[in-house]
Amino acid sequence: MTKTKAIENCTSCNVRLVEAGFTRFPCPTCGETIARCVKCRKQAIRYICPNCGYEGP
């Protein structure tokens, strides 16, 4: 099982993750932690894994 690290900022927009509704999940390719703020999740803003370059909606 992959453990996720505590990331403090959104992977897409770098905003601090303090608002309810943010999420953290492992990259589907390498397992690196991806973090998403509510705004980026709702608007389906693209994110790029900082470890392997995987791109997701």
Contents of the next structure:
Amino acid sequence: MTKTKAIENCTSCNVRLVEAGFTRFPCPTCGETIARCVKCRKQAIRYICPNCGYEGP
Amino acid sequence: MNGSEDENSDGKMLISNDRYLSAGIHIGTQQKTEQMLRYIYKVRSDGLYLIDIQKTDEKIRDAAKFLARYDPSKILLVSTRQYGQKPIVIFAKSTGAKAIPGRFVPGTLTNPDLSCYQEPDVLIATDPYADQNAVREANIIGIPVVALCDTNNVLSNVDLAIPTNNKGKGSLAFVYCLLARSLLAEKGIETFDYAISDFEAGGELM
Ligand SMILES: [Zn+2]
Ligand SMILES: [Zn+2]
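Now show me the form predicted together with its partner chain, since the one above was the form predicted on its own.
Full complex below, order starting with the chain above.
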């Protein structure tokens, strides 16, 4: 049910998702996959959906 | 919870402004964090920060849409806060999600040897500070975190924040009731046989 594309880079800072603690989830609005690296999650860096512009967290 | 008469009164809002205000959703704390600034409407003369309920409503709708994309049995709610415990149990009951009220056993998400081990796909935290152990474990296993966030919360390791009073008995019942109803509505289920009072913590021991 939770199909997320296996995108390889953080949506916010574009770093490659290698270090554990990253996550991928569907954009609440459009379902596009959003990825956040461990650092962006920890620092609460804003993400913007590349498809619809939804902003979080 | 029958919101039909409320739904039209404030355009697109899930429920009327007045209902939000009477539940105390907007009552924050006397502290604010940089990350919660965008959800704060104003500071009262006594130093209390007030939450912008338009944003609360917006984020409840976003969270409902988001959660509707998951298998309900893979949604896990936690609340070490006492007043959040009954709301998360009723949320779980009404939506098919799972709830851990009270103490969160370390390793619940990370140690397969524990009898209480769980493998959720998404975590809902009642307070990212009070529930920091669960949030940390969700972070380790790489699942997204939805959290009710008050004006004094930092949004570290939170992927979707719902700005709200996350301390009051009435506000926690209200937010979880609205979120459960909206989640089911997103899945096309319009019948919701629970009232806000069903979500509200009473004198019972959990
Ligand atoms: Zn990043
Ligand atoms: Zn989007």
